[in-house]
Structure formats: C-alpha cells, structure tokens
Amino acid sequence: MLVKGTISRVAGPFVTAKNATGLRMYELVRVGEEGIIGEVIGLSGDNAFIQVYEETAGLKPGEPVEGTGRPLSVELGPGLAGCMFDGIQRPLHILQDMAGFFIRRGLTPNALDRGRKWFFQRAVKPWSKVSGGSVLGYVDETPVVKHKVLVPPDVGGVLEYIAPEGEYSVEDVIAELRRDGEKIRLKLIHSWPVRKPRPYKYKIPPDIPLKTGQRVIDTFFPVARGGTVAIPGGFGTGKTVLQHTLAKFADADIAIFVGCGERGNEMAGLIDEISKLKIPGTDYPLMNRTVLIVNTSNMPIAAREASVYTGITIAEYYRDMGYDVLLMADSTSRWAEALREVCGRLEEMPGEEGYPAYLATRLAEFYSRAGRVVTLNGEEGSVTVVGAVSPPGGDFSEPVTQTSLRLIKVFWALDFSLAHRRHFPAINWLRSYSMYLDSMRSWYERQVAPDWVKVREEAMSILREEEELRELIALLGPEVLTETQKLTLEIARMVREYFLRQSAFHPIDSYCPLDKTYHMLRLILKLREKMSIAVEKGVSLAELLKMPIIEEIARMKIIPYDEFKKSIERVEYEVDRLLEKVIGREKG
C-alpha cells in the first residue's frame, strides 16, 4: 500500500484527508500510525472525506491515510454459520484472544479461520463449462447447512482443474478456469463488495409464507419469504424478543442477526439464549444455522451502516446458494441516527429532524436486496428482511418509521398499552398490516383449509367489532349493550386473550404450527355461533360463559401438538353437546 495522503482534520467518527488524490469513492482506507479502518464517503478536489469505523481519538493531523485499492468487502465461504462478527467482520473470538475484552485499534484478523480443514466432495468434472453461480462442491459447514461452494458472480469459463475429494483450506486452489487466455484460481473463498447487490436471473412473486409459529402474524399479519418486514415500537414494547423468537422458530433455512446500535446486555442475552437452544425437531444448536453481526451501542458509530450492508450480502450469498435467509436487522433507527451523524460531522444540508436527504434513498437500497430470486445457477433462494424502528416516544410519525412505511409490504404495529397489560406479542391488529394476504390466499386455501380466508376475516371482524362497542361504552355506558354485543365483546376477549396472547417463554406455546392455529381460531368462532343461537333463544350470556369448555378452549395452546387433534375433536363434541344441554334446560 501506498501513502495516499495525510491527516488535515478529526471530527468524531469523521477524517478529512489532503493530498489524496489516488483515493476513490468507497475506497477501504488505512487511517492514522496504527492502520485503523475507514471507508471514503466523499472527494473534494484533492481532499478525502472519510468515515472510520474505528475509535479515533489520539489521531493527529499529519498522520497518514493509505488507500487499500479495493472497496470495503465481506469474505464467502464455509465458517460463516455459527460463527459472531462486529461490524466490518472481524469474529470477535479471536479479536478477544489477540486483545482480551478491550479491542485494540487497527486488528484486522481474517474473517474465516485460514487453518481449519474442509472436506470438498466436487459436483462437476474437468472441462466442464461454468458461469457466475455455478455449484463446483460442497462442505458440510455446520451438521444443517450443507455449503455449496459457488464460482463468483462474475467468473466465468472452461473448467480445466477441479480438485479431487479431500480436505482444503479456504485458501487452497480448488478449481482453475481459463477465459479469454486467462487463468483463474477458485477457493473455497471469495469476497464481494457489501454495497453491490449479488446478481440473479429474475424474482419470483411472493406467494409462500414464511412461517413464523406465531398466531398473530401467520394469521392476521403474514409475511411472505423473500418480503419485507418493519416493526416500530417504542421501548419495553417487545421487538427484540419478537426478533429473536422469529430467530428460532421461522422456518427459513438460515438466520442472520444484525445488531446495529444495540444495547451490549442484550445483544450477551442473545448469545446466551441461542448458544443453549436446539433447532426446532433436531438435538443441534440453534447456532448451526445462524450468524451473528454485533455492533453494540457503544462501539463506533459509524460500523453501524457497515454492520447492515455485511449482514445483508451474507444473506445473499446463502440465497445464491438455494436457501431461504430471514435477516434480522435491529435497529435501523440507530442505523439512521449514524448517517444524521454523519451528514452532520460533513456540513451536508440536513433533512426533517436533522437526518440527511438521502436516507430514503439508502433505506430503500436495503429493503430492495430482499427478494424470493431465481438464482444465476437456477435454484430458488430467498432473502426475506425484518427491520425493527425505535422511534422516540413511541411517535410513529418520526422520519425512521415514516420511510420504512413507503418501502415495506408488512408492518407490525407494536403498541405499548399491549405490552403494558402483558399481551405479548403487542402487535396491534388494528394499526397492523399486510400486503401479502391476496398473493398467498391459494397457498392458505390449499395447505391449511379452505375456508381459511374466511375465518381470519371473521376474527378480525369481530376484533374490529370490539373496538366500536368499546367506542359506544365509553360514551353511553354499557348499560345500552344488548346481549349480542356484549357476546361480541366476550369473543373478543377469547380471541385476544386465548388466541392472539403467546408467551415467547412457554416450552409448548412458545411455537404454533398452521394447523394448530386454524383449528384454535375456528373453535373459538364455532362457540361464537353455537352461543348466538343460544342468546337468541333466550340463554343469559352470563350462564354460557359459566360453562367449563371455556376454560378449556383457553388451555388449548399450552397442550402439545401430539395431543392437540384428538382435544380439539373433544373440545368440538362437548361444544355442542353442552350447548344443547342449555338451550334444552331453557326450552323446559
């Protein structure tokens, strides 16, 4: 590396650079004695505006600033999964093993481990032709995650040497192409540049969920795979728990975590929590199918932006591969309050409430990389993102929250006089939507029930319902309900409270398969009618609601899913058996 130029001015996680003229935009830089790492965000004549992604105090001006030649860039290749990176990915394990609990400056250690041994079984032969995506082997990379070990993006040729089965290093050439005359030399690793979206042939509508096993979204709030997700809320109102239950429990093929501004006890919660729990029907942790990008609040500002784009094309890399990825990213307002940050330290014109002008721009840059694709080699592959908000005070209308709103395809509202009653999930079904519902009707009506359609519109009816007796009640009083509308409003209450309420805690309710949720929701639906009938003929609500079914329709969630049909067939029986038995005693 070359000198480039040299320290002129330092103003917080921002450098100004003279005499920089072989600098280019988005250049990786060296800044300072010590190396450490910055990223060219601007060029002003012969003066380079750079963001460190490291702390800066102590550096002088008159300090060098050396350009690396290449863009800031993510390394590929099996080690990814299990395994935690800050911001720029370096692992953090062995930043402690090199410099103990406080990370020194300027460490720059590879991203994957260069003395650990893979076994390659090949999947073409000699002589083959291959192109960007193409699949020359693979590595078992974690006991789930079968690792297709992919030619780049842009390489392409005649396939003159593939390495026979046996152990390699990511280092270790494992394939030559020859293109044009040109020799290329393939390993089991390649980097890609974070800010440039990895290439596919098309994308694919999205027309199949992404299961979540949990009832309020799979029911009233889907997401597709390959969609986009934002969940605002204000402080204590659940998203990073509801983020880390989406980590265990979606059934997406690999989880990425990106912790952009998060708190350090809760990110250590986090790892603590995954490195105990098992993957969903296996005996294997929950690690083995995910990556952790860590870039707590205390660490330097400016790594945030850093720590979403490495989080993002990890996800694409595993999305080329035919995998489905649910990325997780909390928060972007954090995320936003580095580019206000930023634009400030740079004297750039500020937007509403201070952020910069372009912050739509670079929020609509990520979401866009989401997406159910075909890949290049033909597989479908999927990169669905869930982007949490913290917006101050809980004001939905800050610029964070307002942006996300035009880019994404479902929002769920977390509400904080929810979270304040212990109703967890607090998604709020009437601020609450999606955009997916009409696409995925089919799959619903053909994987679930057919009627299931019907029934979600039903209970969300009746929630919707709820809130205009509720309206009615705070003005006249409740005395002017008549006995069908306070059955409404007790419905209601079974759907919240027996239905929507999921304890993220609970060993068994914690996760609810499709079924389970369908046959639950229709339950209670079926004793709304059998009830209506029975008010109409007379029965005082307050004798059906004496009725021991009921309780028994609230326990159905706590009971396994092994034991569920045959309670839910019971459950239905004396449902109507019950029923009959009252209006029977009241004809009498």
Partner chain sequence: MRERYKPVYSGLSFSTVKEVRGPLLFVEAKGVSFGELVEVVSHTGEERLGQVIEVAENIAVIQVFEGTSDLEVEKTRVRFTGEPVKLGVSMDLLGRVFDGRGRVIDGYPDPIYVDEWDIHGAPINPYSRAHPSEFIQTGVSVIDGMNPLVRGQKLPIFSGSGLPHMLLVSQIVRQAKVRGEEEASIVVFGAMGITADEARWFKEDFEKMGVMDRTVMFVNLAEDPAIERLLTPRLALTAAEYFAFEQDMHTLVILSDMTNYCEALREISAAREEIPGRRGYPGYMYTDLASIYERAGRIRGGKGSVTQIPVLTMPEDDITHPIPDLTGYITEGQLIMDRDLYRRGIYPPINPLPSLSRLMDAGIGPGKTRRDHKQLSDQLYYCYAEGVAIREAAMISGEAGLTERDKLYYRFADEFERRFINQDPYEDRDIEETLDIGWELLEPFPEVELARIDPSLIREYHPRYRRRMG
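Moving on from the form predicted alone, please list the structure of the form predicted together with its partner chain.
So it's only the chain below, everything else dropped.
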C-alpha cells in the first residue's frame, strides 16, 4: 500500500507533509496535484520532510503527497553513453522536445529511450548458472562502447531462457532465470537506488596511472585509476577548464561529467567540444564515451544534491562491466551548499559555517565509492573521482576544502597568482601532492623510462630551489646570487614556461603523450647539466642563454609528437655539442 499524506507547509524547495506515517527515509514521493518529484529527507511523528526536485511555486497546503514505495533510483542500460541528463536522470533532449527551450516542471520522461532497438548478442547458454554481475550478452552502445548486459547485482539463479541474437528494446525480456522456484525476468535495463553503492568483490590497490596528457599532472601529481582527486581553487583559477580538459583527454573508457550547480554556457561549450573532438586513435567524437549530468546553478537545488549520486551510480555501473571510468564533479561545494540549505530548513543544529555536522560523512561516502575493484564477475574495473571545490574567497581553510583533503589522495591546488599571469594549468607545484607516486613508481619505470623517478625528482628539486632563491632575493636583492644559482633560476623558468605551462586550447599542446612529456623534461635537465659545466668553466650565463637551441626547446610543446620523436636525438646531440662549442669559442 502506498502512503498518502497532505502538504502542510511549503518553504522554497522544501515541503512538509502531515499524516504521512509509513513513508520511508529517502523514499521518492509525488508532491501536489501535478505530482512533481520529491524525496523524503526527514521524518518526525507523522510528519515527513521532503525536498522537491522541481520548482515549488503554486503548491499549497492541503494538496496530496503520495509515496512511491521506492527510493530515488537511476535506470541503467544501453543508451546512457552520449546522453545528457538532469540531476534526476531526465534526458534533457527529450525535455526540450516536450517543453521547448526552457525547463518546465511536472515532466517525467523515461531516462532511456523505450523505442530504440539494440542489437543483442548473447554470451551465455541457457541452463547455465548466473549470479549478480554475470555478463548475459553484449550491445554495441556506441561505436566505442561495448555495453555488457549484466545480471543485476542482487539477482542470480539458473538461466531458463536467454534471447537469441536480435534487436530488442530496453524493456524486452532478454533472459529468464529461476531462483528458489521464483521466476525472474531480466531486461536490457535495470534500476538501482542512487544512494546505495553497487557491490563488488573486493578493492585492489590503485597502481596504474590514469593518463591525462597534462604534463604537470602526469609528471608530478598523477592520479591512479580508481583514485580520488580534489581541485580546490577560487573563481578564475581554471577548475572548470581543467575538468573539461580531463573529460577530453584522460584515457578512461567512460567519462562522466557532473555539472553540479555551475554555469549553463560552459556546459554548452563542453558539449560543443566533445561533439567535435575525436577520441584519440578513432574517428568518433568524444561524446560517444561521455555521459553528462547537468544541473546548472539556476535549476532546482535539491536535484543538484541528487546529481552527484546519479553520476556516481552510473559510473559504478560501467565499472561493473570492467571499464575504467572517470567521474568529474564540478563542483562539490555546490552540492555541500545544497546540504547546508537542507540542514537549515530542517532546523538541524549546524556544524562549521552552517554546514551540517554530517558533511564529512556524506563526502566520505561519496569519495569511497571511487576505487579500483574486482567486479562481481571477476573483472577489473575502476571509478576515478575528480571533485572540484569552490572555496569562498579562495580560502582553503573552509570546511568543504578541509574535509575533502582528508578524504582524497591527490590534491591539485589551483593558485590565483599563477592564474593572474595566465600560467595554466594553474596547479601550484609546491602545494599540490599525489599520494600515488610510490605505488605507481614501478609502472612508470616499466612503461615510460627506468629513470623516470630520478628525472621527476630532479625537476621538482629545481622548482623548490627556485622558491628558496626567490625568498633570498626578496631579502637581499639579486646581486648576492652566484652564477650557478642564477642558472638554477633560469632552468626553473624553463621548466615552468616550456614544460609546466600547457595550453588547453592549442591543437597540439593541449594533449601531451607521456613519452613526449618525459623527453621534454629530460632534455631540459640535460641542458642544465651541460650549461652548469659551462658555467663552472667560466662561460657567462648571458652568453649561454643566447644559444638558439634554447629557443628550440621552448617550442617543443607545439611540435607534433611524431616530428618531436624524430628530433629528440638531434636536439640531444646539439645539447651535447654545445659544451664544446661554447667553451671552444671562449677559448678562441
């Protein structure tokens, strides 16, 4: 029996219902005559507190509230990839067909297209025993995503029927299994409650990097597949551009972008880009491997809160197929603010800065859904989570940043002063960190170069030394520096300008293969080695800086990879020769 209650109070996106005994926590409810969607977020006596996912204007006390008997869930099945949903998984292109260019309330289209037929190829024989996570068959969801049709995690038994190869809609029965005498029908689609993590066998250590093509990240602050990253930064420091860059270039099988309480125009820009840009090595646009969840800042705040859960549940679903999934949430602060608003309206005792005392718990629950796992089916899959944080006033001491930092393993600190001089990505190399450096060390040594760690550490020590020297200059002036120290400053400048700085908009520079990243850095360090010998022999630094090879090194970033590979040896040779040449000239 579904519970029926009556609205007794409406305040913004929050509604109180009376005579609602029997409604359960987090149950999905229909509110008012129009039946708009809400979720129970508190119970007290026979009152239920409900957050409403749509505009509440026009609701009045006395209107009905009806339970649905189920929690907020998402539909999982083919048709997710390449689609754009709002925070509660309503497909935005269908909303446009139904209501035009502006969002209207009270529309509840299906998340996945019922009319579309998918070509199903079975992977199991009838009468085999299957359990949660078993692969029943395949569907080519997009040219680049082979969608594995899974037995839902909580189901298992003996397969009595499996559909033959052919075209099926998501609601056609493609398998029947029997468990304890009970017959269960399976379709291409199943639903899963968003607030409940999908099960897996066990977690495995994250020791393979998720390549991003961004030099500062891949070199100094890499993230592992299944890892967690926080990107705090004040406005204008490039959080969104960095996240968009990841959505485009990270080597994940599936990228899920959750635009949570952010700008509509930027989402439009992202859609434009991923509809045009090709997945590296294929002829298909990035859209084919992307799922977008969009709840812009002017869309209902409760759906903003739901959007991160919708996103991560879809991410787990693809993980369960054995894929590497990257989930980006821009921005977790807006989600936390939605929690704060709920907390305020429920008149709960607030914690720090008005955020609810359970903020840390919620964030922890979210980030712990990331990870590299062995799936129920015995495959390896991962969900990597990258959360942007928008600290008020750019001040990292605020609760959302601080709580996030306790939960994540990689910290990309975005910096105003870098952004102001248009050094992007504005990742501060002294404040940021990655706790995966050690666990991924052997991968880098095997896959990129045996001396990878040495090169990285040498470059980092130059940057650290630069900082110390700058402090020295600030105190005593530049005259006190030795020639060697001046050389260090010059090399540090080269590392910053020629290596760390990377344009997200340049056709070549925007993506840098790992191998190129390594060689670029190595050549700069080689230059340093030779120059310091020259300086020791008494050659003036000013003279050395005039060498044309430096200009060539400066422009390495915009040379296409193939051409670059061919030129490595020559550049190296010229750097080697430089010493003899310059010293020879000095002598002569």
